[in-house]
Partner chain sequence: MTLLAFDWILMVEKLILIAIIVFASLGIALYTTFAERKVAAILQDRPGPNRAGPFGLLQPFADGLKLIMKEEIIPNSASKALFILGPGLAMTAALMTCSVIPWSSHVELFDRKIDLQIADINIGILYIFGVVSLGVYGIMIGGWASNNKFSLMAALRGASQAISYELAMGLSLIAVLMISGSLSLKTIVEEQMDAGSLWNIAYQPLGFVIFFICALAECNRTPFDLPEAENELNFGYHQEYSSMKLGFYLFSEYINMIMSSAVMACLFFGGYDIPFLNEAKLAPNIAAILGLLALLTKIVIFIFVFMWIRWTIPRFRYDQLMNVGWKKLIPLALFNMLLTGALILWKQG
Amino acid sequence: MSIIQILFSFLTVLALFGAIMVLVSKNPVHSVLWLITVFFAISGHYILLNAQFLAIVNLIVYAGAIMVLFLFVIMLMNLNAESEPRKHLWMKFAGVISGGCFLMVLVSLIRQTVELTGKTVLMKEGNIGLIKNLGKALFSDYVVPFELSSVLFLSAMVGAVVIGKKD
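May I have the structure of this chain only, in the form predicted together with the partner chain?
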């Protein structure tokens, strides 16, 4: 076992454990904090894949900004374990069954994909994830989708400002 495999298993266990704790935690603030742990673990995976830019942007955007806003809202609303409405048993069952079905579909899809069979992940090699190569690819090969998504962001921002206005 190389150091990369050890790190991989550690991060995987951390990510899965964190994800389960997000669901199991009674207190919404704890859930958010576990979700941040999951993001850290996933960023660790990105670093193992040598996608440093993706790793750090994942941390800045998700762990650094979006999760802070989540915490913000939860703290302001002062949600507690007691104030959360109890769900019916049949709703929980329905959730488990539909989630399980979705998992089965995903797993079977991945197992059947021709492109993925017999391939191992490129660990610590391949440099498309480095910022220079990624930037070149985004601004030459994929420039139209990139600009289109930026227009989408702009319109979302304008929309947020319009909704946020009082009158």
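Same protein, different condition: the form predicted together with the partner chain was shown, now please give the form predicted alone.
Shown next is a single chain and nothing more.
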């Protein structure tokens, strides 16, 4: 086994374990911290795929900003065990049924990929996810949509300031 396969296996196990711990953790703050672990593992997968820009954006946006927002919301909520409503039996049954359906879909997808193991995926270039190539594509082929989206974001920020401003 090469070092890339070992890293991929480690990051996969870390992401799956972190995702399971997000679901199993009783404390919501611990769930958010496990979710940050999952985001770090996913960023590691992006780096292994030679997509450094996606890895950095994933860390900055999701593991940074979104998780801080989640932590603030969780800390501002009143999460007493006494105030939490009891779940009915039919809700638990619906959860088990939907989880079973999801498991069946996953098993069918795994069976399909096992049948396709003889085929390999080939990429045209090894540097497809580099920031240099992304910037070249954004500012040459997609410059008009890029500028239009920046004007749209600017107008959304001005609108948010106008709505939030007190008279």
